[in-house]
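One chain is shown next in structure tokens, namely the form predicted alone.
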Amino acid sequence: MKTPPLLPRFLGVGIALSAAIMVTGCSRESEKPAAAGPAERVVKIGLAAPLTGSEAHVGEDIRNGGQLAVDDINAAGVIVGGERLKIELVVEDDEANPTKAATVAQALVDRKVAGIVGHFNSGASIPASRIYAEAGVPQISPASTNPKYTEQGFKTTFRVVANDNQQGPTLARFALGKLEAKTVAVIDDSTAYGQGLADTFSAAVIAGGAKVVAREHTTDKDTDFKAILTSIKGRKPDVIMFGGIDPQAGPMVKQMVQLGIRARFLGGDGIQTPNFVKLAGEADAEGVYASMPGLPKAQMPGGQAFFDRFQTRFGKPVELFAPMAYDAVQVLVDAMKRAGSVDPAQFLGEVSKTQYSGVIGPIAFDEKGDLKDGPLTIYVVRAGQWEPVETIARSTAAAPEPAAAAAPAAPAAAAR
């Protein structure tokens, strides 16, 4: 038998090996990972609010607003200094207690947070602010309104709501003008927030020519106000103003009705909640007025979309300050982006230069850290719901002057 030539065999084997090498090479090339993206950097933002006790519903609202902002920022893939940020919300319960707030503040600083959203209560924000200032960590309160909070000279202290130097006179002007009050009784809950708001309201009422016929104090733990109200009843005020939070305001209004007191009742942002209506009862809450920093929900630039997403995410509606907490987180991260750094020492200066369009509207700070041109809205309870009556720009929220305008029409049950 004739033996086949060896060369073709070797050529065949060589071609096969070459093809295998080419296929293997292509396969290995296709298996190489894609070019790596920016490295991930975990950045902690602290959030402090009351999460237990009678004010927990407001604290949870603030926490949820902050968490929604964190979700959105992480989904957007924010790049700072060549690194993709992963924001982590570090939440602490300050129990609406000044002493606990200071402890919480130190705990957050020790955990190396880059910024703080909080606190809710002015009485918590004020003592905590010194600790944040000493650590050089920016603090943005979504809710604290006492002027002292930003009057301490700290460069780290900001807020995204109007303060009580605006809110108190605005309430007073509404009482003297639209409600035609000539005499008022004032009660506060002895907290930094409640007493501060009541003080600015009282001063503005007197400046406007009306008379403060009673000035009473309770606490943020009391629920029986019959002794105070009985004393006030004999003085027949046109209006009773309460500086405090809804857990006290609800029972107070209910007891007013039981005692047959027919004065109008109004308060600040601490009572402008669905919880107040629940505690007072829909019938007794009817016709109660309250001020609230910010625009009505329907007028907020990011309003309806935000409220819809909040409802979907958390299964309940916004209670009070969730939009402010959301924007506070966004403002901190916006400052990081502009500074190109997540180091508080580097981006703190950018917080003070903020020009941010938020859910609540334009956000910029004055030299103290107060919100510039923060609006206020007056609400009234009608059929169990808080409805906006009027919105006042900061530039017009000066000391009140008596006005001849008639009081807004209200159901007979409201004419207490």
Second form
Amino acid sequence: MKTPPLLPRFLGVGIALSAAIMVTGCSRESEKPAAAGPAERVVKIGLAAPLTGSEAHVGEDIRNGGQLAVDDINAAGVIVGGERLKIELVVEDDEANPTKAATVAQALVDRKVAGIVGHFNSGASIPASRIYAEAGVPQISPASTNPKYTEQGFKTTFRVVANDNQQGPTLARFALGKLEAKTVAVIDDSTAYGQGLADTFSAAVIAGGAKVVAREHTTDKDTDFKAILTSIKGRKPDVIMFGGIDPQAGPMVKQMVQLGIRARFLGGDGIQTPNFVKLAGEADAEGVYASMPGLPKAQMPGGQAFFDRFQTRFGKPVELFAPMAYDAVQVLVDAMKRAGSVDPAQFLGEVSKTQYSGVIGPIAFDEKGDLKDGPLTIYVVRAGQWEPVETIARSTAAAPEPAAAAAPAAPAAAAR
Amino acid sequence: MDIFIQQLVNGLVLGSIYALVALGYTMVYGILGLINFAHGDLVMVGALSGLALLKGALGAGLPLPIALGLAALGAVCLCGALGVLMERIAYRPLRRAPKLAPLITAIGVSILIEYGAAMIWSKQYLALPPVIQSTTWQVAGAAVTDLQVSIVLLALVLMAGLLWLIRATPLGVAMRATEQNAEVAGLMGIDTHRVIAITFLIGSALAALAGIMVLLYYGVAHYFMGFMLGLKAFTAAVLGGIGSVPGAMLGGLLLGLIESLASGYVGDLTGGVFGSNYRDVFAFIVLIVVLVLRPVGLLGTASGERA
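Provide the structure of the form predicted in complex with its partner chain, given the form predicted alone shown above.
Then the entire complex follows, led off by the chain already shown.
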């Protein structure tokens, strides 16, 4: 085959070259305005929650809440220290396992995350918090309610939910007041969360002058509660309180009904989920009470809008703690903004000075890192739905008005 | 007293389920000397596949008894096939390997089935739709449901059937011969591979039915539910004398009763020092005591390790 004549070849190369110069020239031109704007700065925020195992649905909820916040922040173009933030969510699965939580915490610290949203279980948050504290990385738990979490003296631990020092006594006051319980049986699932909640509840029941007639224990893996429920049946309590999560609470309520126990069933935030109603069955779940830190979603300042957006983005409703996880991410970024730095050493101080108005309401922390004036709402299952009964807003420091402070707007309060 | 009777009822139902599962362990151990750790997971597959089939059948508008029958049949077929497949692929090639090899393989098969199920049915606790309306009777102050009675009766019928099969049919003779000495049985013209496959098939079918029972009784199924149940059933088999079929039945029923009574009364007997969370501890203390006094288990025979 003949080679093409030289001239056209040079011509070709010349055209290609000049085209290349033009293209690069053009692209230089177009880069200029961008260079005048802030450069992009990638900031990693760690999120740890159980993403496998029986609590995976709650963990996924937290991850989705966090992801939604990250999407919002990236879209809004937050500027910190003259640089445009690009938040990257680094998600880790702690399997609701305390040992795994510590491993995951170390992994997140090693990846140089600026802040942590997590964990879900108190039993995971507590061991992990030491690692974050040593690394000086702020940790905001969206869900862990065991008081010990913030009582370790770490400057890096925060939470955006009321703790069990509030939840247990509030549930107890509700049981003794509204439900007029004289005798109470208490069951826990032997986890830091379940046992902690059950202990604070029991203490408040005794302080309130009622009797704890049975204190039983199960595990967070069991589904057979017939034996402990039978021994509780013999003690005839007015109320049975369970400190634990929905995979146990669902079958437990079902078996309670099968055994013909007529006591009211109460639980903490761990059972206030749509999943609980599914597991117990609508008929058996009817009339079960649960407390949940925070306002009912209708009363959350950013409530309905957030819930709708969440549904559209992920195709499923909010399970439990997505709003808290969303706000936790926002609080971290808000602190970065005020400090003008994404370095945890610089903005950690600003996290404790947070005055943020989030989806769940105003967020500020006390000196331990607990949510100030964290409200609590009691819900009841009516026709398969959790409906708010009353909201108890009280300060973590002092309790001026206990059970009487029912929310005036709660629609179900009238229904009761 | 009525509480005591209620605990007996609870224990009896739980024990019947343990016994059905324990049979699978003991039959395989009797013939192969293998502890099939994946057996508990067949119960899980039975429950989860049964649940899926039940939902499908009800969704197609079938009446409950037929849907339930189909679900049970489907679960039995699936688990039976899985059991035979497991034997063919994972255990038969290791028949002449050292004892430890098939044991480790069994653990591997167990993990494989668990995570396979997690991929198919997710890791959530899945709820039984509220289709079972059980009637409750008051018997001597204890609440007994028709479901509980059916579970115990069905378990007894299945166990009686199995005993008959082993003692009075040619297949049973072949099974017992293979158990006593597989090589000699082979020389006598028994297809031992086939006998072993059938043993797995029967054990797996019983596990599937136990899974359906657990599903109906507790109303939930979960990919990891077979682990603890399998461990308890294995314990029951050892308690009764591993390798002995009547032993597995007795061991299962006993373990169910011990657990129930322990969680009901340990707290009272120890003045609250030990609570109901120690029920497994007490169940295992009973196991240890029995094994110390009678190393072959309650009904085991002392003729070597293959009873």
